[in-house]
Amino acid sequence: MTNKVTKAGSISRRRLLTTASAGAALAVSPFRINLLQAEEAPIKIGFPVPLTGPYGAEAQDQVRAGQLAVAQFNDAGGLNGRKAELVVRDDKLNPGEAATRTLELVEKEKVNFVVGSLSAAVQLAINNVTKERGVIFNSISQSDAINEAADFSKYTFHEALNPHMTSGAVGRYAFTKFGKKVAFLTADYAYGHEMVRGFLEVGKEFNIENLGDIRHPLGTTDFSTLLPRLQSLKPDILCISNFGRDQQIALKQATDFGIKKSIQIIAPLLSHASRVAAGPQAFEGVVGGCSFYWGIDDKFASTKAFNDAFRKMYDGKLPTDYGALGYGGVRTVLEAVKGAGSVETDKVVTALEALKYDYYKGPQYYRKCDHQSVQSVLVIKSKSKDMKNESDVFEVLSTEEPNEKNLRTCEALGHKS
C-alpha cells in the first residue's frame, strides 16, 4: 500500500493552472484595468478664473503661473510618479457661472482640489460648492468674508491677501504722509465695500475725516459725472477702491481732470497688468498695495528662483502679482500632497495647516482658525523713470512683514477661541 503524503506548502498541478488562469483573467479584467487607471490618474486641480471680462489679463497671469507650479511638481517626480494636471475653466467673473463651472469640475472632471477666483463674490460661490462636497479650495483672490465663520469650512484656504490686510497697510502708510481728509470712489460690490471698511477701520488710529463715498457699478466706463463731485470735496486723499479695467479707466479720467495736481490718489490694490495696460501717465504717482513684486528678488532667494523659472518657461517674461498668487495657490496644495503622501482630503488639510513655506515672496503660513495665509504686504508707487526693464513699473515704498496682529482676530471673524 502506498502512503500518500501531502505537504502543507505543495500545490497540485491542476490547482496551479487554475490559479494562474484566474490571475490571467484578473489581469485583463475590467476591474483590474479600472484599478490601474485609478492608480495612474493625474492629480487634478480645478482652476476657475475670469478669462473673459475686465479682469482677463490678471486671470491669464494666474493660469500661466499655476501651470508653472504644476510643471515643477511633475518634473520633480510628482507623487511617487503620479503627475498633476491643471484643469482651467472660465468663470466669466459671474458667481452663477463660477458655481456651475466648479460643480462641473468636481462632478464631471473629478478634480481632487480647486484653486482660483479673481473676485470676492465669485470666490464665495466657488467656496459654497467645494465645502458642500468636501473638496479643498485655495482662493487666490481678495476677500474678507471667506475668512469669516459663516463662509469658512475646514476645506477653505486663502492664499491671497484680504482687504483688511491690504487697506490696513496702505492706510498706515498714506494717512501719516498725505493728510487726514479722505474721499472714496468705490466699486459697488463686495471687494470695494470691504476695502473701504478696512480703510475706515485703520483710519480710526489716525483720526481721518471721511468726506464721502461715491459708488459705481462694476464695468463703469465713464466717471465724468463722479470725479468732479469728489474733487469738489477737496480731500487730501482720494481712495479709488476698484480693480482691473474699472481702475484703469478711473485713473485715466482722474488724470485728465487734473485731480492729481492737488490730491494724492491711493488704491488698496495696484495690479501689474492694469499698470501695463493703462500706461505710465494714468498711474503716475498713485500709491497702493500688492502681495508680490518681481523686484524683491534681491531680498528673497525664493523670489529669484520663481522669477528665473517663469522666465525660462515663458520666453523671458517676468511674473506678476496675480500670477504669483496662482503659483502660490497651486504649489502649496501640491507641496501638501507630497507632505501627506496622499491626495486624501483630510490628510492634505492637515499638511496645509502645518505648512511653513517660502515659495515666492518670503515666509508664509496658514493661520489655524481661518486658513488665511499670514504674509507680507507691499506698499508700492507707480513709476515711469529709472526702469530696469519693461516690467519695472513699481517702486516698493515699504513692506509690512507677516504679522497676525494685522489680521482681524479669529473672534471678530466668528471663530471660537
Given for the second form:
Amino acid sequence: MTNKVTKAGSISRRRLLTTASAGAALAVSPFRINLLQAEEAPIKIGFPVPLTGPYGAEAQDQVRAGQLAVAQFNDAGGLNGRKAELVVRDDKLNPGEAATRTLELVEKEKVNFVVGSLSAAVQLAINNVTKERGVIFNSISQSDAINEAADFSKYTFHEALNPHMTSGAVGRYAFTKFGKKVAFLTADYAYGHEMVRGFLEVGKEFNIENLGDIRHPLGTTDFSTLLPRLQSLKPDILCISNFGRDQQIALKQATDFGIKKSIQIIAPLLSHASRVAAGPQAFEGVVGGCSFYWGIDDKFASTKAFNDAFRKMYDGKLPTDYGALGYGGVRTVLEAVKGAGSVETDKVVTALEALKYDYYKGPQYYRKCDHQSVQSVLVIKSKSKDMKNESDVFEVLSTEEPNEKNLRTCEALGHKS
Amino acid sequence: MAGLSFDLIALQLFAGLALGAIYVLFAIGLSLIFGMLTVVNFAHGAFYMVGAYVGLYLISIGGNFWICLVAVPLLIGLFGLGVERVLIRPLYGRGIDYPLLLTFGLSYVMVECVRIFFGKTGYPFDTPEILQGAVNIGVGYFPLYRLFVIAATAVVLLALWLFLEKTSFGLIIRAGARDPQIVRVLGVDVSRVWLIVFGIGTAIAGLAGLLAAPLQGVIPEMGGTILAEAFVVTVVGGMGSIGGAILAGLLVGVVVGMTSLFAPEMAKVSIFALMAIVLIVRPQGFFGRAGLMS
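For the form predicted in complex with its partner chain instead of the form predicted alone, what are the coordinates?
Everything in the complex follows now, all chains and molecules, and the chain you saw is the first one.
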C-alpha cells in the first residue's frame, strides 16, 4: 500500500513537472500573445500619481475616483465589449521618477492614454514624454505652463483648473472683502510662483499693495521662523500658496502664532484631503478656491450622481476635489473613446475637442487652442462648527461660472490663431 | 519689504532657539545611543514617529495629553529595550555598519507597520487646550505651546544630567562608554547598561515625537526629515557628545531662524551649509572625540 502511494506520487510528480514546463514554454511563446490579442487587450490608462510623499492623501483619492470611472465604463459594456483598465504608478512627486514611470507605462505596459499627476513640475515631465511619443495625456493637476504653446501639444489636455483661473477667482472674491494689503507665503516652485503671479495680475484691478513674498522650500515642516516676519508686515490678507502637507503645517502653525486674529488667511487652493488630515482647528476660517465640492449636489444632477456612485463603491465615503479630477480625467477620455468608436489617438483627440460634458460639476468643455477645460471655480471657506458628516468641511461662498474670459487668451499663451 | 526692527530680530532669534530646542530633544537620544553604544541609530526617526502615533492612540481611547507625556516615553522606552535585546545586541563588536544597516531596515519596517495599522494619510493632533494661543514675550507674540516645548526639553536635559552625573548607575554608564572592558572586569554587566541606555534614548525619541505632533500633525513619514536634520546636529556637535548636541541643536535653530529673515528660501540649505563649514574647520565637530567612528 505504502509502496503504491509512493509510486503513484512519483508519477504524478513527473506529470506535474511535464505540465509545468509545457506551461512555461507556452507562457513565453508568441502563441500566447496571439491568444491574448484574439480576446482583445483592455484599453489601458496609465495613471501616474504621487501615492507617497506630501500629496499622498490627495493621490489616493485620485486613484479611487479614477477606478470608479473605469468601473462605470466597463459596466456599461466598454467599447463594444472591450474593457478598460487603470494602470496606477507611484510617481513619488518627483519629475524624474514620473518621467521614468510614464516611459515604462507607454513602452512596456503599452497604455493607450495617460491621465494623472499632481504637481506642476511633475505633469510637465509627464507631458514631455507623452508629447514625444504621441500619447494623449489628460493632466489632473494645476499648471499654467502646460497651456502655453511651448509645452502644449495636440496630445495634451488639462482637466484641472490652472493657477490663473484659481487665483483669479479667489482674488476677485477676497480683495473686495478683506482689504488691499497682501503678504504672500509661497512654496518655492512652479505652482507657488504661478499662483502668486495670478494673484498679482488680478490684484491690479483692485489696486492691491504687495507687502512681500516669503518663499519656502517644498516639504517644509516648520514655519515658525517665517511667520514673525509675515506678521510684522501687518497685512490685511495673508495668502498661502502651497499645497498638501506644506499647507496643513503652515496653517496649523499660523493658527498657533495667532495670525488669524488680525489677518484673513486665503489660499488659492484648499484641498479637501488636506483639510481632513489637518483637522478643523488649523483650517478654521481660511478662504480658498477649489474645482469641486461634493456639497454642490443640490445644484447639479451630475454631482449627485457622482457622489452616489462614489459612495456606493467606497462604503459611504464622499469624493474630494482631487478625486473628482481623477474621475473627470479618466471619464472624459473614455467617453471620447466611445464617441470616436476607437482608441486611435487622432480620433480620440478630435472627440475630446468636441466634447461638451457635465460629469460631476456642471458644464465643461475643452478650449480648442490649449485644451484647457473651461469650467466653474468655487470659492470656499473652511468650517469648524455644525458639521453634518466627516466630509462636511467647507462652505461654498461663491461660484465663478465657466467663462473663457477668466482664462489667459490664446494669444497670451503663444498659440497662433 | 518693510525694514528690520529690533523687535523682529529678537523675535526671530527666539523663534530660532525654540526650533533649536526641538532639534536638541531629538538629537540628544541619538547622541546618547551613539556615544555609549557606538550604534548609529537610523531607526531614531521611526521611534519618534511611533511616539506620536502612540500618543494619538492613547488620546483616541480617552487619555489626555498629560497622561501621554508620561506613558509615551515609557512605552517607547520599553519597545526600545526589546529592540536592543533582540535585534541589536547580537551585532555588538561587528563594527559600526551592521547596527547601522539593521536600524535602517528596522525604520522601514516600523513605518510600513504604521501605514498598515493607521493608514497612509496623516491625522490632526490638536494642541492641548490650555497651551493654545500665543503670549507676548516682550518683543512680540509667540505660541504658548512652543514655550512649553522649550521647558519640556530643559526638564529632560536636567533629568538626564542628574541621572548621568549624580547617580551611581550614571557613573557606570559613563565609565562603560570610556572603557567597557575595565568596567566588565570590575564585575559590572555592561550589556545591561547598554540595554538601559538604548531604552532611555528611544524613550526620549518617543517623547520628542509626541511633543512635535501638535506642531505639525502626524504622518508615517514624519521621522524622515527630522532624522536628516538631527544627524547634522550630532555631526556639528561632535558624534556622541551630549553637550555638543545641545550646543549644535540651538545653533542650527538660530542659523535657520536668521537665514529665514534674510533669505527664507535658503533656510533648509543653511543647515547643510553650516555642517559643511564645521566639517572643514573642525572635522570631529565641536566636542567630538576623534576616532570614534573607526
